[in-house]
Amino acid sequence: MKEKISIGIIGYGTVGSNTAVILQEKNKIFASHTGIEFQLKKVCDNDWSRKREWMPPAAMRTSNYNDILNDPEIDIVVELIGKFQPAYNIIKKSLMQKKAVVTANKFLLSKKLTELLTLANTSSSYLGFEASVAGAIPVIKVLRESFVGNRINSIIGILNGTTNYILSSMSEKHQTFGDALKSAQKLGYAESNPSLDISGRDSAQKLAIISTYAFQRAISEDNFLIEGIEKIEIRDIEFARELGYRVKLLAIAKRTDDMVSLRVHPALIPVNHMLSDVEGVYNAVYLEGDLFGKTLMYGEGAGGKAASSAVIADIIEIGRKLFLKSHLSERFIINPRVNLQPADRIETRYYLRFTAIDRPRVLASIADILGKNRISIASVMQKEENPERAVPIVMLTHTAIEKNVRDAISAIDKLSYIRQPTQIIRVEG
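This sequence as a structure, only the one chain, the form predicted on its own:
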């Protein structure tokens, strides 16, 4: 048995420095709980001139990650540099050398998770990646351990704190999208270039990781429909409220028989749904399984401390397994029967906001085109009347097929009395 686990951190930014501080400050607590000494041996970063909360002693610092990979005493490599390369090579080389790896690299894992899980098992090592999804919320651990006997039927997540803060500000403070984004940037919730967040791609990468694990099928963000929140307007949020809904950016994966549909987009969600009250920068993951029924996990999804909490959890869990000095197989078995549903075959309900000249027969013409595309109207709301200018007409549909809705809206937007592209927001729940 090994009583000491040595750790090397590659990438000493916000998460890396927080992780190092926790390992130093709580070393005795971890030892008393586990009987293992977790020793931080080396830290790698390209730039040691930047100020940190805690600066490792000179003997611990390096700018060459190979100093960590080639150190035979280091048991766990913590990769926190992000991006695809050199992170991919670092993780592969570490696993091939039977070093365990802990990473928060959602971009890399959304493309290579199945390969790296397989490599970890064949190399008799371990890959921890809890920090790659939803910060401190232990989604992966719950799927791997607590719900291991379940068939997961539905995943609905608010997986991006930036977009959730923006939509919350638009709803509560009646801010425009632009003003809410500026507020998020000022508070440090959004990057100076927020495109990854507001486009929905950050949420898509996280959903790909969760879904790969939940459905035992290699899934990447290229496999599903992705829309961001850039086109959401205050009036859509206000109309949604009148109809009994909130607007959230949702990451959705649903399994029906052996078909899985995946999508990330803004959605109307009923005010009585468990996810509707998730506000600000918080994240939440709603799961449905055949045994546990329904559950919601909620917590901080961003920030150095939340992410480092997940990193530390993986380090401790893997350290315990290494302490036993007997590899516990965690084979990732791909289920060949699970297929991915094409995006244009998604079936859901829709919120449609038309901007049309207020004249007779307008509604009838719109309804006619919808009907020809097999789209049934559930309700109609028109708050304004003005024959001289365009006014909003809001419709909720019954369940329809994505392709049919797209075809119908394409035809409707060509009508002479439609003044702006129709707003399409899907309805969930």
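Structure of the form predicted in complex with ligand HSE, please, following the form predicted on its own?
Keep in mind that what follows is only the chain, not its partners or any molecules around it.
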């Protein structure tokens, strides 16, 4: 029976220092809940000059992560450096030495999750990665434990706090994209390189992690269609509102038989859809499974405290397993039958905004090209503007195939009276 668990943190930024503070402040509460004393033993960072929420005493500090990896008393290594190396080697070495690992490293896990879970299993250790996706929302725990008996058929997530904050601010406060991004950065939501958020890649990495785990197949962000929110204009948000929709950056994984389709893109969702009320920095994950049916989890998706909540959850989970002397490792078996659907076979509905000169036969020619590509129009809206200038024509289609839509739009955009590339936004729900 292990009554004292020693922890080493590698990477002492916002999440690291929040985690250290919680471990000190809630030490007695954790001990009374679990019977275990969780002791922060060492903290590693290569720059101790930065100001932190809490500065560990000199005896606890190091700039050499091997001081943590080679310390036989340390049971749990918390990796919070991010990026690929040296995090990858640190995690592998820790697992091989039978130290449990807790990490928030979405970039690394979106490439190496299957390998690291397999290594954790063969070394009888454990990899906790709740903090890598959706901030404080316990989606990995739910898949690992609560829904373990299910076949997951659908995952739809709002997985990036920064872009959700930007889209909400554009929609509700009529802020420009640039101003909304600046406030998200000030509030500490955005990545140090915010183009990761805006381009959809941060969401794609998180979806890759959840899907790898849910579908038991190595899935990386390179495997799927990714579009960011750069192209969304306030006028699209307003047209969508008139049509009864909101615009959100969605991360979608859908399974049919043994085929999984994965994509991240802005989408129109109906105002009565459960995800449409997720505003600001909040994230949400909607899941469908064969036994539980449908469920929605909602919570803070970015910020130091939310991520530390998930790090602490993994630490306590591992502590409990060690306390009970139960097997730490879990079996992670890859399902060889799960295939990925090519992006051009996606089937969904579309919002199309054409910018055209207001002349006879314009609408007829657009409709003709759509029809020839087997795209059926569900509704049309044309705004009466200055007749000398190009006007927006907004259409919603019935379900169509991605390739057909791309072929049709490429033909339409070549027509002489089309004045700007057509805006394409997929519709979900």
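Numbering follows the first chain given and starts at 1. Each form is matched to the other, and the largest set of C-alpha atoms that superpose within 1.5 Å is called the rigid core. Note that the structure is a prediction, hence the values are computed from the model and not measured.
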Indicate whether residue 189 shows a C-alpha shift of 2 Å or more between the two forms, with the rigid core used for the fit. yes
